[in-house]
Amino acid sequence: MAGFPAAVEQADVVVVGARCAGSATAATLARAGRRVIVLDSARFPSDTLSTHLLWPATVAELSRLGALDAVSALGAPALTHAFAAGSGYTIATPFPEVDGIGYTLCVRRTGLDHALVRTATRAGAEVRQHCRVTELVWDGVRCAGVRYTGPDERTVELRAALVVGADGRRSTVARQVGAETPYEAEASGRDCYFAYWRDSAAEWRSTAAQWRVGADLGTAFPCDDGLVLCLVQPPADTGKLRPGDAGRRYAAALDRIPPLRERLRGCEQAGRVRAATRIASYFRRSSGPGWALPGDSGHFKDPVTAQGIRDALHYGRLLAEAVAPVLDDPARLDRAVAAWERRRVRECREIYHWTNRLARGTAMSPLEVELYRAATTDPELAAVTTGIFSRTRRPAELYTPARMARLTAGALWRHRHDPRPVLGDIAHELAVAAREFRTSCTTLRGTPPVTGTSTA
């Protein structure tokens, strides 16, 4: 029974979840000389629902972690070019370099996560697989460890100075510390459906491509084992997803994006269509006495900008670097995890807003069309757009007053016979910008509200 553990162990840190955020945290802490035990309910190699595009900044995180060689050995092609098309315009750019890495990878999670687990193990972390955390251990209001059941169904109590909940959107740790309900959230206007295809288009094997047609968005990312990940994000369907719906909605969206259908010509679908619906981006309270939530357990963005793996690796590593020197001092540890959380909020709020804009599930607005048109002949504008996804540029660099004035003037000229759509778009964008500013100055000001903490 959970209340009567058969054994009690001690570690410096317990990490719940061994995938991106968990392995990054564990490997970094282990290299700092800390005893880290990682618990995961899966047995690796193990798949998980993910679209797994790794921008150059993400690949650079793999390099910092010491996992890049193992990930590269999986055979995913280096994607050196970005391609985006919409409303008859095409933007084609190279990827920006991050730490000398100027390419993107698309690596299926089965191989990627296994490589990360092996990296954490080589660094000195102890990874225990097929172990399910059942409850947290408390010392007053302070989280002091976990209880879990292993493959033998034996209950073990594991005490530690810090419990790291890297266990995803349905985080057990988030629920048990009272942080499951986000303090900031925005529902996506898109659903997500994807499948793998055996790729026969050699000319596309170095390109990460996106198309927008009407309100639909579709992508094709070449990945390991000669496959291409083809994803569509149509406007969200409010109906319940019934058996067979995912495949039907996926095929219908592909038919509405003819250039993506053409990209797949001669390719054979390999496996079933996978779906993520009723998506919401959010921030949860992510730190407290003796606990922290890196990865999707604490912060999630719609997959339309493919930022999740980068942030899981990046902020998992930064969490470990922040706490490694202070694990033996509870007061300093609490200050370190709180400062880490504030940093993530400050650094992620702009890309959070940018992602929510792209997740609206609407057709391209007149200003978006003008942006695509201008970027076809303006290499700097194209580079800024690609750089935002790669996290080498900020959305604010796209929305400078001078640039917005030029885009507005161009859109008004092209709609000079009926400027009402442009004027309506301008009014809408000003309202969105005002709302984002208020959100950044209130709920996302960098000091998340305190939530209730369980002491069960």
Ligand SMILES: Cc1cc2nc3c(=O)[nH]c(=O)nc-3n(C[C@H](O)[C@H](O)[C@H](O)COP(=O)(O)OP(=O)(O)OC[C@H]3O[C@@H](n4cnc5c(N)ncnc54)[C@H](O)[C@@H]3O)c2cc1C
Given for the second form:
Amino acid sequence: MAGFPAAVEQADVVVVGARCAGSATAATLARAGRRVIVLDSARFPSDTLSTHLLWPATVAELSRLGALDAVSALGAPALTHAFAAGSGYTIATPFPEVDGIGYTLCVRRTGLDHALVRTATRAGAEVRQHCRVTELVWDGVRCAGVRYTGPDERTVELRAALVVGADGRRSTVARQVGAETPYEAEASGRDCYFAYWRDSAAEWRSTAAQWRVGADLGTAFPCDDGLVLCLVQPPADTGKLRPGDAGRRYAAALDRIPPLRERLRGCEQAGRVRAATRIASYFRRSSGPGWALPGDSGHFKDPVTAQGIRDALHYGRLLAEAVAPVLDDPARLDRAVAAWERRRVRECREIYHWTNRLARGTAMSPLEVELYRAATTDPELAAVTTGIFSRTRRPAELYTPARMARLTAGALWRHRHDPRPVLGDIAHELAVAAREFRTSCTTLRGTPPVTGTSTA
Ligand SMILES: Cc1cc2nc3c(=O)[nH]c(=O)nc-3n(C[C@H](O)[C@H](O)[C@H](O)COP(=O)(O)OP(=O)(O)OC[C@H]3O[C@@H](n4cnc5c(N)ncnc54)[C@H](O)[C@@H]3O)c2cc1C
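Return the structure block for the form predicted in complex with the ligand; the form predicted on its own was the one displayed.
Now the full complex is given, and it begins with the chain already shown.
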């Protein structure tokens, strides 16, 4: 419980969290003429536990936000080509264009998030750093503001028409509104271990590359400061992470992916290995009277498809656009945040399912191998696969009946001496597709369940 507030202030919107979702929401609202105060317990520039591949769709969001010049100035190379290899097949494609941007970037979070904070400030939002929100202020069932502790240890009460919880996976706002327990969740089958290397492979500096060997998955993304980010995602280890385990598991996974080791030949590791384990993808109830949860606070997808930063920026901006004109009318405001939440659920459920498939932590199935094989000679198929990550294409475009029939026929032909693995795979995929369909039509139909609202 925070101490008695020494001061009470008023704003139109208070945003908790100043990184992707928070800065996008705040910059957009400030440009619409609203008084926005952003609170973050961090002091920027500040790092966070996250890799940072930014697909063309994410770069396009940075551009819409007015942050792209500052991000580009950090010097990350433009990655113009996607490379994915597995089971002896290689798919290589250019990236699709989104709003005229046809490249991917990989920018370390310290610089990226600082550029976002500066963008929000320039737009007119007031960003208060080193300020930790400890509790919400309620007016009956309506969220009416926050209490926070600033750098001087004073407790301040900040009242606003809308409290935006852009405070990440361990969101205080989600906890205090009673939305912490997701209404839909799926545990990841993979862990994440990553480190930076001084990149000496000039020929790879414009390529975002991924390799799959057995159940392991590894990536190499050239980033700013002449580094390459190398992330491995082996099957999840249920054991507790003890000191030294992250480095050991990282090195062991690299050894199991020889082409990635080869990519790093001549490169020197710069800094320690970082780990994110026990990951789960989820949807939380994300709107209610006087509050909303854009970004990871309300919805998270496993990092295997690198969608989080784009969605935090995108749905932060859309939230701001939806509420800016109606902040002075509580009934219209509540309808606007509810409609915003329904839109996010509808638009994200397909990529959520797709991400969970890739996060299974299993080796490539016969149908996946067949997909890779077919994509090596079918540019349209390769383009669909790359486009799904940039949200220019939908997973449904990959799973058309005609394409599935062709892939199945190809896989059966290649396993004609023993078709059982293919038949098993088909049965499994049909069961997964049926479960996804059911979830999309029920839990994720776009009207999230009502959760208890705290009035503490
Ligand atoms: C291992 C890993 C790898 C990833 N790789 C990628 C990738 O390659 N590409 C991609 O697009 N996405 C990636 N993601 C996802 C991405 O990190 C998130 O989706 C993104 O950071 C979400 O942004 P956000 O603004 O919602 O939250 P965050 O970035 O988590 O920011 C939350 C902010 O809230 C502040 N805060 C929290 N509580 C309080 C409080 N009580 N008071 C004040 N401030 C508070 C924190 O200090 C923090 O600054 C990855 C995630 C992980 C875990």
